[in-house]
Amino acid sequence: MTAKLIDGKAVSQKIKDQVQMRVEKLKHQGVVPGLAVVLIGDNSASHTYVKNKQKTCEALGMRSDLLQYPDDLTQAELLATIDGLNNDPNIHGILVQLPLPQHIDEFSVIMAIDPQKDVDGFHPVSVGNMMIGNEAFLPCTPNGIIKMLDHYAIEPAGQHVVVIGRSNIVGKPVGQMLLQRNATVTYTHSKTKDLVYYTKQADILVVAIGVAKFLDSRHIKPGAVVIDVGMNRDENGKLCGDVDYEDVFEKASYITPVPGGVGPVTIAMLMENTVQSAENSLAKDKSGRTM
């Protein structure tokens, strides 16, 4: 058996084509979807991510604002910046690029973002709505994973999903979203004893642990679907995931590559959330005008 490639670039393009049509429709109604990205410090990976987000925004005809600050920016200054963006009617999505400098409290920053502009899906209001199945901005990487599974007609219902990783950004929400799609979900992490015992039971394995080539063919059962969320550098400085791709490829049924897998879809989902926010704002304005 050799795995079929889950092509993130193809899935991403399909989403972006749909987003672009929605952008054009909004523009005809006088609204340009606007995304503001706040970048603090000189983290090279963060700069790369932000550049890709800006490039995608502009290609889709959306407004892209970059607010860049040195890493000695105070928390009070950052919160004041977010407050200004919350009150800017031309900005529909606010993204504060993580990680933040150590002197800034991440939770306070997330809490400061208006949930109606929380296109990352990190605000507790967004997370709470996601948990109970209400409409919410869903976190981009987990929602992207769902879109990838749907694109390849991989049905989570009745499947055993094992998630390696328990971050608030990927691990926890992706498990919850797959649970809502009627999968049976097991969370594993750095404290899990006998990890292989669990991973070898997985029909769908989501790997988000942040360790280069951590997972190999010994961890999976034949025919498993492997979703690699990692973005690391190997010993030669080459981009790689949390999965030893070459080793696992012969045993899995489907696998995401790194790069070209989850990453492009994550950015596409950010664009979709921003457009959704612009549509919500327009609907609210129209509702207000008719009352």
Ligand SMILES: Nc1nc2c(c(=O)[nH]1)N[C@@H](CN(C=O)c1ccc(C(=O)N[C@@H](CCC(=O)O)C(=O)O)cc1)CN2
Second form
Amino acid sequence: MTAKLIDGKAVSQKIKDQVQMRVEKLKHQGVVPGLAVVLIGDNSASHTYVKNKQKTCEALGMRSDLLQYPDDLTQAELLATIDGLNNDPNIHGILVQLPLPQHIDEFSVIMAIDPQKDVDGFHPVSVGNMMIGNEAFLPCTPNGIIKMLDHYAIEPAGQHVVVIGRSNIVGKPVGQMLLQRNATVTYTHSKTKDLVYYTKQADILVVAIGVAKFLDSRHIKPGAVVIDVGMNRDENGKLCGDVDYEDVFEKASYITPVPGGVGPVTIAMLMENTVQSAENSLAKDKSGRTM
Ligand SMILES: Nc1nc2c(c(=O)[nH]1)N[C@@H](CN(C=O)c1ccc(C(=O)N[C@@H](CCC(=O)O)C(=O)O)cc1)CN2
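The structure above corresponds to the form predicted alone; please give the structure of the form predicted in complex with the ligand next.
Full assembly next; the chain just shown is listed first.
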């Protein structure tokens, strides 16, 4: 068996085409969706991702404001910036690019963002609503993974999903979202004993640990679906995932490439959250006017 490629670029394009139609409809009603991206410091990967976000935003006809600061920005200054964006009627989505410099508390920053503009889906209000199945902004990478599975008719229901990694932005939410689609979910992490005992049981494996080529064919059962969330550089400085792609390709049924898999769909889901927020804002204004 050789794996079928899960083409993140193709899935991303399909989502962006739908977003573009929604943007045009909003523009006819006088609303230009606006995304504010706050970038602190000089992390080169973050600069690349933010550039991708801005480029995509503008290509879809949305407004994208970049607020860039040196890494000595104080937490108080950042919170004041976020407060200004919360109150800007032309801004519908706010994100602060992670990771942050060590002197800034990530939770305080996420808490400062108005949940109605939380297009990353990281705010506890968004997370809580997601957990109980309420409408919420869903985190972009986990939601993108769901969209890729849907695109290839890979049904999570009844499947054993093993998640490697327990971050607040990928591991924890993706497991919950797949649980809500009736998968059976096992969470594993750096402290899990005998990791292979769990990974070899997985019908669907989500690998989000940030270690280049960590997972190889010994970790998976034949026919597993492998979702590689990793974004690393190999010994030659080449972008690679958490999965040894060449080694796993012969054994998996589906696999996401890096680059070209989870990354592009993450961006597309951010665009979808941003246009959704602008639609929510317009609906709220209209309901206010009819009161
Ligand atoms: N505020 C946030 N910070 C971070 C998030 C997030 O969702 N919100 N997620 C990750 C990084 N991430 C989004 O910002 C992200 C990572 C990778 C890509 C991407 O397009 N990857 C490309 C390759 C890009 C390259 O050339 O290096 C691919 O995989 O094809 C987009 C977004 C952490 N921070």
